[in-house]
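In structure tokens, the next block holds one chain alone, the form predicted on its own.
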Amino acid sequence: MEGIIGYGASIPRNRIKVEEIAKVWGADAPSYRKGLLVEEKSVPSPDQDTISMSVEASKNALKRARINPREIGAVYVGSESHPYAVKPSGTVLAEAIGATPDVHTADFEFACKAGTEGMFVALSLVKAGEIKYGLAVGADTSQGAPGDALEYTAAAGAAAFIFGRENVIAEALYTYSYTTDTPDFWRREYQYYPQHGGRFTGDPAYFKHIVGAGKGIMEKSGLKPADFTYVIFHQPNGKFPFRVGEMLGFGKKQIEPGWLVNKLGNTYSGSSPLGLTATLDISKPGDLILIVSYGSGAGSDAFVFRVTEGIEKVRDLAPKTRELLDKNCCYVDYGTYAKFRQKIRKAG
């Protein structure tokens, strides 16, 4: 039996409210709240990046996995905001958590599904018997140009998962991927901010791929929406997950436990993985969980997990995701946010 043996999250404590962004650009904050179903988002401090959040999330995952990090055979970091263009994030993470040099390490990029890419590969290597344990992280400090619609949601956070065969807390039953060449969102080399295709990013991008992956994995598994206790979809805003859930036959009660975007924003590669950590925090043995990611460009990865009795033993060994989200928040104004996100740069 292969699956998740440990999981962890990392969320910056800084927040900025939608109203704070809207007033700078003369925008209608209530319309953004209503249109996006987002109230505020996380903001990384100057000393927080994809690597530092990956380390924190991975250490929390190790607390729950209760294994020696030297037994981890693969370390993967999925992100579209790696701190270095050439130097990998995974090497720093592997050494920071105490993995041995004979570990396979790689960085993944596929817009917002880079995290589930790493999960797919780490799980596959465990299934194949090539490694004992595999660590996969989805993390981002996402970018949004000043005044662009993305600025209201582009946030930061990380989720980490350790896969193995022993003491599994969520058994991986099925996987499925759905991919096409759909250019809805992109950023060329040396460009600081991404560009997007406006409404095109919803349909045929987001909805086509999540529906394709969702239907595909249910056909493969023989399961139907009513069989699942919880479902997590990628969360670029608050409305899309509920809309695509309705398209696939899922209800709000199945979606809401992993729906974090209204207070967190869109954490890109960490979005659906963080939703999974929040769902595992409240799940019970026997629960079936479906997670479907989405990455522009475009593709979706889907997983079906069945929660085991082991969840009860490890859930409280590390901070829960909603505790990180709701407690000890520090609200910043737009000037501080702009400085932290390097939207304001010193001359010279």
Contents of the next structure:
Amino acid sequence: MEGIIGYGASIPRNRIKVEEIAKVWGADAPSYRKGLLVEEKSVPSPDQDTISMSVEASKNALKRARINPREIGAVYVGSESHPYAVKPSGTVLAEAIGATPDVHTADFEFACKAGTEGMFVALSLVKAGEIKYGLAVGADTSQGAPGDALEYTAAAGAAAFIFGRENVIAEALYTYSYTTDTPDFWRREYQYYPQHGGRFTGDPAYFKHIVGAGKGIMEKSGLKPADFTYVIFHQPNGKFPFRVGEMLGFGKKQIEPGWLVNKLGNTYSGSSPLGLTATLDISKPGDLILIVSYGSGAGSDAFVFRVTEGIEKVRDLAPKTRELLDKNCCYVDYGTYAKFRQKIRKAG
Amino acid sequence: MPTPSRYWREIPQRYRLEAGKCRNCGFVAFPPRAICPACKAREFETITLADAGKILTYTIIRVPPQPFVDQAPYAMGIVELDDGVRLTGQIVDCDFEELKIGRRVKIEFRKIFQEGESGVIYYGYKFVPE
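Could the form predicted in complex with the partner chain be shown next, to go alongside the form predicted on its own?
Entire complex below, previous chain first.
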């Protein structure tokens, strides 16, 4: 059966604490910590972007998949921070991993769910028998305007998945998507920072779509919350995943292994995919995993995976996501962060 | 400033560390050459260099060439990769006090520089602490 044959993550080393941001804007750090359940977030170095992190995550996925990259038939990068407005991120990635030239490549955009869109299409092409292997990446170096609530969470990271038919480590049992036109968060052309509808991003947006996709895939599969060992929801802040989990009937124990946002921040297209990599890192054969992404605009993609015995053979072939999150962190002050994120620029 | 066409020609080396290994004497040329400087043979096989190694020597650049002005100060090093090939590159994500001869580093794919706000973005290898 088709499914994931390799996965990998990439997380920058730099971190900034909520206190450091709050200090600059005269905000109350404890209430942000409590309100968002976020302590710190990742910050990309000036030489890291969606493309570079996609390559690193994909290299880790290839270490686990142990395949010839020339046999990858599709390379998809989902992001809302592609470095070029015109010129694909996917071509750089395909070239860097050695998948060119016999490969279909595309960039996806759908706010925070662009990563799972790529996963959906890559998996579907493998299922259809059009390609032997498909690579999909969710990656972002997301930006929040200075002083905006988003600045406390907008972070950077990437997760990559290779889909195939043989040596599958997590079988893709079901998929389901739920989409409506909901303007809760957007960025117009030539604008540097996104805008959002404040509380409107909650009930009619995040919660409606994740609940819709979650209920939809459980109805389609005949599965109920208790059947799943783990569940991953999109993580724009620390609270939302637990609240939507409760609405759908999932408990803390099912959510926590893939809940990275308190130390990582919201990695947008990388958010729920990175949660899936962290969950695969600790899962056992037979475990059922549900992942539901959310992208503003708005929509959710849901997948049910069943972990196979193959996981034991590949888990240790590349760095685990929690190790990347906890090891060698370098804390930066707001000035360095502002320079790294090009919020301030050198004269001349 | 390299042109997009020169950057494009160097992609196999800058992205994938592809080198030429002489089929006659085993000399590894990076970037690849047409004629082996050791034995003058003309037959090479394409190999991929190791992706980790140790710092042989390093320096801090404080007055860089134009495309790297915004990055100064930064570290440059010569690294002996695990396959014995010695490679020059930037060492990043590392405080200067942490730099030591013999320190293990690995290769990561990073942005090297960009041509202003509207030009091509150049990617390639850099070293980061293991």
